[in-house]
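Single chain ahead, written as structure tokens, the form predicted alone.
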Amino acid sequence: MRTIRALLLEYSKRFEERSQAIVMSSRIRLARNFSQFKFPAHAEDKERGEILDFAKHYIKKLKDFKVFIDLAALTDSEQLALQERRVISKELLERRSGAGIICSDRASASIMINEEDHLRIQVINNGLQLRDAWKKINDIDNTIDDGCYAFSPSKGYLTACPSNLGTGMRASIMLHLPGLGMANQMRHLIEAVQQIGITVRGIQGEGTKALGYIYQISNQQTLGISEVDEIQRLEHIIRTIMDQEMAAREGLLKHNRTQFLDKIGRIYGMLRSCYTLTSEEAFEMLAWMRLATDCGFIDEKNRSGIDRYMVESQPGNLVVLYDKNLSAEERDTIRAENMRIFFRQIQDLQF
């Protein structure tokens, strides 16, 4: 089996693509169940094993999905690293019996087996590329399905949680919204979008903090609307939020320019000279450097590298990528060294 480290390195190649301002990534997820089996939460260990074998048989039809990962065979650090990259969920970790993941080579597409539903298919793209993600995931879904899914002509796809009933689709966008956050407008935004069936969460999903002013914004409606219509609706909302974020940033630069530039300059200096850095500190500081890039103070070619370090500096990723057990202190030291090397090769801030 391909090692998790090799998979993470392949996954990181997507950061070679030029990243976008404000919108960090687009993800579409489909919940699917096989008609002849109980939902995973109600299945005994033996049946969950049968579900896993059944799923692997159908997924063999997918040419690009060659990486099978048995969750029970992973170390705690490997599980954490995959969770940090949103390849697996906390829910899957809680259901180890019969749990598995099948990934495409770069893990831009993956399928969790025996999570809340039999299959959780997902595709992740850089930037605002929901339509491309939908095309990819729809092709995957159609290839698997030959009438094996639990489906009702009146209700759509049957899912373990009623909130997914219908399309079974969750489309989400990862947005960097420091302008709205610093202007204290996020609370108003969250209340406004909730009224039209849109939810706002932290970077790792429900119940998590929005570190670095990074939020996941996703649809809630899965019943009574087509996937394409919901994607178009979400895209329209995202573009409106992007316009509001740009206006908020312009306001900060106009009315609080000195304090704004001082904050960016201080963080830039710290990253070039620090010798110890926690995961949360690094994430928050890198988010500020991403903002500096968006504003033109750092060459935008460095934004992809910043995005990459926001992922690779997390605890599980550091342990797996360095292929050795690391204490918290050792991780903090390595993380700081990586930041020094990366930011010292960046030209001075262009204020």
Second form
There are 2 protein chains.
Amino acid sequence: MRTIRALLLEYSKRFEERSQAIVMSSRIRLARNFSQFKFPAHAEDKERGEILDFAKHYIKKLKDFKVFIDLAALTDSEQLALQERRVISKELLERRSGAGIICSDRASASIMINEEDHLRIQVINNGLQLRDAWKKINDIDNTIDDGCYAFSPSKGYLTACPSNLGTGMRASIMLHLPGLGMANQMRHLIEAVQQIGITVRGIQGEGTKALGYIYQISNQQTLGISEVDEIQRLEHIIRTIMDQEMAAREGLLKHNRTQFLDKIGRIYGMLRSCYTLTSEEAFEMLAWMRLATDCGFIDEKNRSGIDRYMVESQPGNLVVLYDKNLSAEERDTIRAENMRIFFRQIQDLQF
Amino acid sequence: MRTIRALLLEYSKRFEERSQAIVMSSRIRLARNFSQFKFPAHAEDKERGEILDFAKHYIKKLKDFKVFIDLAALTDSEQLALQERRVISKELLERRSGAGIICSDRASASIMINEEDHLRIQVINNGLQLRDAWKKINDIDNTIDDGCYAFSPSKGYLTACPSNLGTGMRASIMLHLPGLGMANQMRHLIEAVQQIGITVRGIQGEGTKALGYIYQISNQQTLGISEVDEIQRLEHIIRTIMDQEMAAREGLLKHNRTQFLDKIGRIYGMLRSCYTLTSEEAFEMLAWMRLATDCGFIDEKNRSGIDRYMVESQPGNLVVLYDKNLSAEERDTIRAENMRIFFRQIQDLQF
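Okay, that is the form predicted alone; can I get the form predicted together with a further copy of the same chain now?
Once more the chain from above appears, this time first in line as the rest of the complex follows.
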């Protein structure tokens, strides 16, 4: 099934546009339910099948959304690859009957069917592009909405979990915060933003310890606030964190310059000469190379490649993109080879 | 005092000749005492002064030995540098009164005065050149010996410690044994050779755990055997260990090839891109690059440079060769810079 491979390549195009320091991606999702069906968790298999058919019918109105993916037809690697891309969730995989995804063949937009809610619409943009993501997802939402949604004039959109009630919107920004992380300022930051309804989570890591110092920051509030206001508020908070991160980086470059250059230099050296590399190592080392790019040590033109490899080096993506079953050892070898080729074409770092 | 710096540069010339895989150096020392004086530990300051004068007078007969070094006149770094080169011992430094060194200005030969014995004559050769070292040291010894030595026809040369009685000869070979070390075969080897009077010690490390897998192997027997026989016996043992090491390396390359290449590749990558490097790190990483050269991954012409940096990167040598006081941080930075320059001129490894 080459569909998923083609889809991943299509989705990788986002790395070519608007890659920027600190903010890796802006993602918005909307939770929506059709008024005439039970929530997926309460629906029998038969009803879940009807929900799927209903959703597919409605989504036909979206002209870009041509790729319907039946979860049951996916290989383990394909499922993993889509999960790594955040196109599907673990919850969707656990709830197989009637579960599907419809993907846009142009933008990084997708809709999960029969996850926690009937529809989970999602748009992922590169860099800090929350407003653009909102515009795209709002267009999709408006095209579907002909009064079919479960909606209460007083509460807003009705969702399976009360935590989504209202806007049903969750905006998540993936941030790269090595400066704050190394300066041990993350715990303080996490506690501070928590008080204003913002959650910070490490990506591929627990609590304050995040692999590669990459964190996901998202809004919690969905009731009593408009989507646009919440996005503006979130964007304002992100810009404040970005300023703090820049200050922390300047501090590092000023007070621990040698150690900082040494760390970056050694990782660059290892990437251009390694022969086996796990996905966690690759992720963490590439995050350092992203930081090197932010600092101007690596030419800006390489940023999109670094971002792309952070996703494409993950096990599921690697197997699907290579279109071949690969053992863990083979994946580690291929990953290392990709890194050697990529980083050898980059001149020795310019400090 | 530029004398020591000039001496170190002179001594470094040995790295240009006969560098070879596995065996790093062959060193022989002779313990000798003049019959008319007490052993240094039992002599008063006055007598130690007389021993020194006597020794200097005798050594005048050796035409290459023109550099007399008064220990008291050395800076701490110079003392350390000579210790790192094994020209002087810790014991000599602790026994200051009347302590001196006379060095050959050509070969890597030197004589400590008033260490444990009146004279400790030493020759260091590169690679496995025990017989040549014996020839050189025997010439020096014969030139000095006009019947002045404390000698017993039944026992041989009399020495301060009974462990040297007889030949007074200790031959030490420095071996690089990463294959046996990684295959966990060192403990067995150490126990086996111990039973035939051979000692194995890690260099800059305790017991079986040696920094950079570098070990010093030396004879213990000095009674009831001729020097030439003992050297032949030792050389035979060394050649057996070399065979075992080569077999262990072949096993690694066959069964753990990827991990092996990865380890070597990453260290090479770090050396060409590091910005601070401690002396222990440098020593260990350079030992890996020596192994890479043995395996043909680095051109043979670089071997002498690698061997030289293993000695010249040590703190005392670095300061004396730079002819400038350097803090630990400055040393780490200079060391890293040297490595970057040296390893960037080497093409990416050829596997």
